[in-house]
Every structure is written in C-alpha cells, then in structure tokens.
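Listed next as structure tokens is one chain, alone, in the form predicted on its own.
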Amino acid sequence: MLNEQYSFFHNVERSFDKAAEFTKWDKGLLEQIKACNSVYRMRFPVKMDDGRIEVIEAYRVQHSQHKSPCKGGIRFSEAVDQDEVMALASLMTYKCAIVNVPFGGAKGGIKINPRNYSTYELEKITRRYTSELVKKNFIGPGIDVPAPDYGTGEREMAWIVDTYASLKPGEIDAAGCVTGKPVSQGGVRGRKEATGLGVFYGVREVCNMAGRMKKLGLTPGVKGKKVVVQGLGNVGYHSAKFFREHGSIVIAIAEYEGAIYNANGLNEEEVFQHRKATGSILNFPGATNIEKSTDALELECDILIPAALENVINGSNADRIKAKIIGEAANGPLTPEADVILNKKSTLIVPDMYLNAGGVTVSYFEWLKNLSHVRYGRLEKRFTENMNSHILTQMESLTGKTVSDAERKFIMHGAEEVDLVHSGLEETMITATQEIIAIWDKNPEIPDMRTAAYVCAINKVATSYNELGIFP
C-alpha cells in the first residue's frame, strides 16, 4: 500500500481536485481523465560482469491514450517507485495537453543506480527493458514513445531503437519508437538543450508582462533579474546557460555536494569545466561556498529555478524562500504545502506541468521527423537563402548603398534543423504561457498558476474526449 503522506500521485491528484472545482466538466470524465490508464511493473534478471544474476525492477505506465501514442522518459534511479512513475505519466498528459503537443502521457523508471554499474551492464539492462516493454505492446511509433529523463540520455535511446528495430524488423517508422536519440541515429538538432530553452522562454515571457510584473514590485523582461538555479544537470546548465546569455545574473548554483554564490554573476560552463576537475562545484574560484545546497533556495533572488528532483521545497523550509518567481524547471519540487505558503506571499509559481515542457516538444519535432523521414530545413533551406541574396542584391542596386557583412550574413542566413526547432519551442512556450494566464485573468477566484494550467489541461483533455464520442 503507497503511503499517501509522502505520495506524489497523490499530491498531483490534489492539485487536480482543486483544478477541477474551476471547470464544469462531469464529475466521471474528471475521474477518468485522473487515474493511470495502464501500470506495468515488471522484474528481469540480468548478468553481471562479475557473473551474478541480479532481478531489475522496473515500471512504464500509461496515464492517458486520449491521444495516440502515449509519450514519457524512462529514468534511471533507486528512487524509482509505481507511485512516482505514476505521478509522472500523469503530469505526461496534461504538459502535452497545455503546449498543445498530440500525446498521451506516459513514464518509464528502472530501479537502479547507474553509478553502481559498467557501461555493458546498462546496455544489458537497458535492452532487456526494451524487450519486455515490445513483448507488452508498451513501445512503439503508434503506442508509447519513450525518451530520455533523469539518469538516462542519447546513449540509451539509441540501445532501445536498435533492440526494437531488431525485434521489428522492416517496421519502417522503428525510429520514430523513441526520442532523445542522437543524430546519427534519427534524433533532431536543439534536442539537448530544448527543456532548459523552454524553461526561459516561459519565465521570460511571464516576466514580459508588465502587469504581472508590477505586482511583485519588478520591472519587466529578465535583464538584471538576479537568478538562483538548483541543478547543473543538462536542465540547470541550459537554463542558466540562456539566462545569463540574455542578461540576467545567475548569482548562485547549487549542486549535491553543496553551491557556489557569486553577487557579480557565475558562468555555468566554467562552473561545470571547474566540477569535472574537482568533482565538486565547491571552491570555485570568485565563489563564496554554501555548505548545505538547500541553503542556497533561501538566498535573495528575483528567480528560482529548481531543477533537480521533487519536493525540494516543502512545509518545512517554503517560509525562508525569498525569491519573487519560481520557475519549475524540475518535475515536482514544491509539494502542495509549500504552495499554499508561497502563495500567501504572492510568489509567482511558474509550474512544472507545462514549464519543463521543452522537452516533449521537441520531442514531438522529432518524432515528426522520424516519422516523415527527411531532416527539418533541407527542403527549403538553399531556396531560402538563394531568395534571400536576391532581394539584398536588388535593394543594394536600388538604393546604390550596401549593407555590412554582418547584416548580410544575418539577412541571406536560411533556417537550419536548429534554428526552425528553437523557434517552434518559442512558439509552444509563448502560446502555452499565454493560454495559461488568460485563463488566470478570466477568473480571478483561481488562487495560482499551477491551478490555471491545470484547469487548460483538464479542459483540453476533456473536450479531446468529448470529440472522441466516448461520452455523448
């Protein structure tokens, strides 16, 4: 039995609930809409290197087929529970719901430390996964598309494509069974950096709103704003990575072992080159040490961004947060109690259900790309830029002036697989933000954010539903 004390599908179901009283959907769509459609908890045993049998356990659950195919990552860590995956596949369907990305929800997890384990044994047990997931009808282009998380990334995409093209075989869209791959192997441009991306666009465009920003005693945009980010993982890197490039001072990084404040601004490249030296982020030179990483989320700041695992800010320490705005970059990190206490301090909560949303994104970019089989760009971009000279040349022989190399090179540019990708996520992450806020505006009596994009998931996934004729 999961202890609904420390459960978090249950803190997700609250934060539905209470969603859920700002619609006026019946209330036995909202239960289906709520629970997790398939759970698959498995156990397989593996060889070790040593010549041990150990059992993996491990999960992929399906919350939502409201939309065909279900998509999800699969973590790696001990942590790993059915109730954590499933709170997850769940988030799954109403993220994609909100950024208007036509999928189901869904989450993988394996039991494990990937530390504790040689590169031939995380393949062994990657592929295994793989294989149990195919003999299940739990993967596939059409079915359930899988995609990095924590703990995992193009590596183990790139074992799960090749088992299951090798045990479907001639299946010509195979690629399109999993995202995250690397290039070579069907995977798209911008992938990597895409959830921190999104994480920016999102904060960024709440921070354009003059009004919002008015209310926290703020100027609008994110030049200046003074940043604190939790994670130097691939979220936190490229979240701080694009703060910093567009202005804003990243004064603070915490990691596990402890964070590093600087008042002048940090620059999170040199501090990942400095923690692959060391093994630390600490004693970074310019840097003040904070010895306890959670310290460093009571630090005075504009913007928080949370980027490492759930329930980091909590009952206990949610009070001591001076930040204005969180950004939600993680999945979970303030549980419903901190929310409660935050929001009677009108702290702005950008939350994770549609913030962290970069990632499906593009995962969907490329899934698209699989699934068309032609690289994003290559049609059009020799046209373009061909196009692009010929009206430069035109204008220069008008007018008798030419423009600098600079511009020329900016104005002929025709759009790579990269540059269509950024700008579709800037798209989503805008349309998404601004559909959330309007709904927030229209109703005042919605206390937050989160409850605001709850309510747009919950209405789009229930007219989805409507339109599927399954409850006339």
Ligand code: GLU
Second form
Amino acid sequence: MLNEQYSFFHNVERSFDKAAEFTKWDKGLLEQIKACNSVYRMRFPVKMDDGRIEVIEAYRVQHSQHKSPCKGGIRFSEAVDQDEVMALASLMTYKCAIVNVPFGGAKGGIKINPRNYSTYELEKITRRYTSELVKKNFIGPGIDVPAPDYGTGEREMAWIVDTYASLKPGEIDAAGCVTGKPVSQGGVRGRKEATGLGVFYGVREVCNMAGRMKKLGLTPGVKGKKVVVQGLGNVGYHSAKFFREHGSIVIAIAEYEGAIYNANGLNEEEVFQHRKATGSILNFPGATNIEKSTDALELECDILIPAALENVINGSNADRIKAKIIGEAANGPLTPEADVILNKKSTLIVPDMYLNAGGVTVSYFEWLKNLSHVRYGRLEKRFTENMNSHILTQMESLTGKTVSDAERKFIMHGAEEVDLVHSGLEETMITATQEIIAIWDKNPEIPDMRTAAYVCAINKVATSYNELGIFP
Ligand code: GLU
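Can I have the other form now, the form predicted together with ligand GLU, not the form predicted on its own?
Below, the chain from earlier opens the complete complex, with every other chain and molecule after it.
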C-alpha cells in the first residue's frame, strides 16, 4: 500500500508541479512526463543456505521511454517499496535529461538487507532477479540497463551481466545490459568514483560563481571551505576525498552508528580503514565522537553533503541546519518541508537529481564502450604521445632550452581511459550547472535551484516528446 502522506513519489510529483508552473507545456504532456510508464512488481522464491525457502519481494520501474534504453540503479534495502522505486525511477528521467544523457529513467529494488545474507545467497537472489527481468523483457542494452545503487556494487553487476549473457547466447552487445561492472567484465575505468567526483565538480562550479557566493556571505572557490559528509559509502567516501584533495576541510563524517568531528579535517581513507578494523566510525584517533549521528548534520559548516538515504533532513531538523550550501549527493535527502524551511534561510540547495548524475553519466560512457567494443584511448593514446614528443623536441631544439622531467612527463601524456572519463564527467557537470543557473538567473520568480533544475529537465523531456510526436 502506498502511504500518500509520506509518499516519496508524491514528493517528486509536488516538486515537478511546482516547476511546471514556470513552463508553457501542454497539461497532458506534463502528465505523461510525470507518470511511471511500467511498474513490474515481482516475488520469487530463493533457497537459503540453511535449506529454508524465502520469498523475495522486488521491483523494476521504467518511468519513461522518451529515450531508449531506460537507465537506473538497483538497490538492496529493507526500505524498498513500490513508492520508493517509482520516485527514484522518475528522478532518473529528470537526471538524465539535465546532463544530456540520452536515456529514459528507471530504477530497481530488492527488499532485503544484504548484511543478513551470505555471498552465495546474494548471488542467487541477484541472478534470479535478473532472469525475472529477462523473462519480461525488462533488461537489455537497448531496453533497460541497470547499474549499482544503495547496497549494490560491481560484484552484483558482474552477476547480472553473466546471467543475462548466458540467457541470451550470441547477443554481441550483451555487456551493455548493465553498467557499473568490474573493468575485467566490460566496466569502464572511473565509474567507481564517478558519483562522488560529479558531486564535487557540481558543487565546485557553484562555489566558483562569485555572485552566488557573495549572497551567501562566502568567498568563491572550494579551498578552505568546511565540509560535513553524511555517509561513508561509495558516494560519501569519494565526495569527501575530492573535497579534501582540492583544499576543503572535511570537519565531520557521519555513519549510522555515530559521527566524528575534527576541526582540522579528517582523511576519509584513514576513517574508512579505522571503521573496517573496529567495526565503527567512532573513537577515531584525534576526533571527537558525536553519538547521535544526525547531530552531525546540524554542525556549523559551509557545505553539507548528505550522501546516505532519503528524507534525512526534514521538518523536524531543517531549522537547525547551519550549512550555507547543501550538496544533495543522495537521492531525496531533503523533504519538501525541509526545502521550504531552508529556502527561507537562503541556504543554497544543489539538487540531487543533477548533482548525483555523475554515476549515470559515466554509466553512459561505459555503455558506449560496450557497444563500440573498444577501450577509450586505445586508438589515440600513442599517437598523441608521439606527436607531443615531436613538438617538444622541436621546441627544445629551436629554443636551446629543455623542460624538466616532470613537465616532460605531463606534456607527453596521451589520454588514457580514466582521463577521458573524468574529463567527460567534468564537462558534463559544469555544463549542467551552468544551464540550471542560467534558467534561474533568467527567471527571478523561480524560488530555488531545485525548481530551476526541474524546469531544465521538463523542457528537455517535453522537447523530446514533441519531436517524437505521440504514437496514435
Ligand atoms: N544509481 C545511480 C543513480 O541513482 C546510477 C544509475 C546508473 O548508472 O544508471 O544515479
């Protein structure tokens, strides 16, 4: 049963409707864009290690087919229900549109806590889920392409591609049926850190806008900014890493067992190793414990990065949030009530549906790699290096001067796969940020950046529908 009052999907619809007011599209077209096209709810039995049979509840929602394939992650979480998967699938449509990734939105979910299952049980659940998707034509490189999400990673994606390929012998593009795979199984270099790096690029771009920063009473740039990160999973870890590497000070990191604080900054890798060794983020050397994890959200800081689950900032804590900028790395970390309260305080909320698009952007690069059957950089890397070497030698002989070894190495370097992926991601996030801000600047009536992002998404999806025409 969907609970309308707390419906995440309904919250997405509310944000959509608010933004639709600033567009001139036909009402029916807007209704079509909002609707989830297909919802597949499944139940299947899996035999556990102790011989018991458990009935697993799972979903795949395809929100929009205005572009093919549909795209979106699969999450393993006890909180999974139809409403959540529908909301997340619709966010995928808008996210892809904003960053010009030519996919429709989709999302999948399996209602389990992966910690309660052995690796073998998880493998059986994942493979069975995949074969259910194959049976109903809900997966394929040109149909619907899953990826990692909360509670899943490379390992699950490897099981998915293997199951798919074995059920579809001879399908030459089978590797493109899922993204976020290990590099050895057709993955692309740079996918793992992509969401966190995209979050960093997006927030950095906003921070580089002097006018916006002045309004917040901040100086431009990310250097020296105090950052709080909630969640030390893949997205939180990499967001923290890139902010730290670019001179920000990560003063607190929160996980569900508690949070830690150090005004001089935390190193996410050391914290990660400490948590791995002790089973908890607490008692990290040199840091102060914050027993109640959510208290970390309320710390004095410049940038707050919620990188865990939805609804963590809501009507009950929003007025205590002190951050000037909130970068929504997770999907839906703020409720609409929190949005209202924080917008009144003029907090700049950099919205989830584009800020965390780094994952799907690099998934797009992975999918292209799978369809082209060639690694990025394979054709041009040596050519570039030979050319650069030639130019450098000519310049040195013409000037009679020589560059240092370090400079030589840097200038000579031909782009490898990871360089191209990072560069494509940087370009994508900068362009998307600028497009959204331009919409916001052009229409001062638009109340916040989330609404501007929705307007951007609606315009792109509606244009695409208009170009397609409606099938009779
Ligand atoms: N799960 C990620 C997201 O929510 C990635 C999706 C993808 O790569 O398709 O954006």
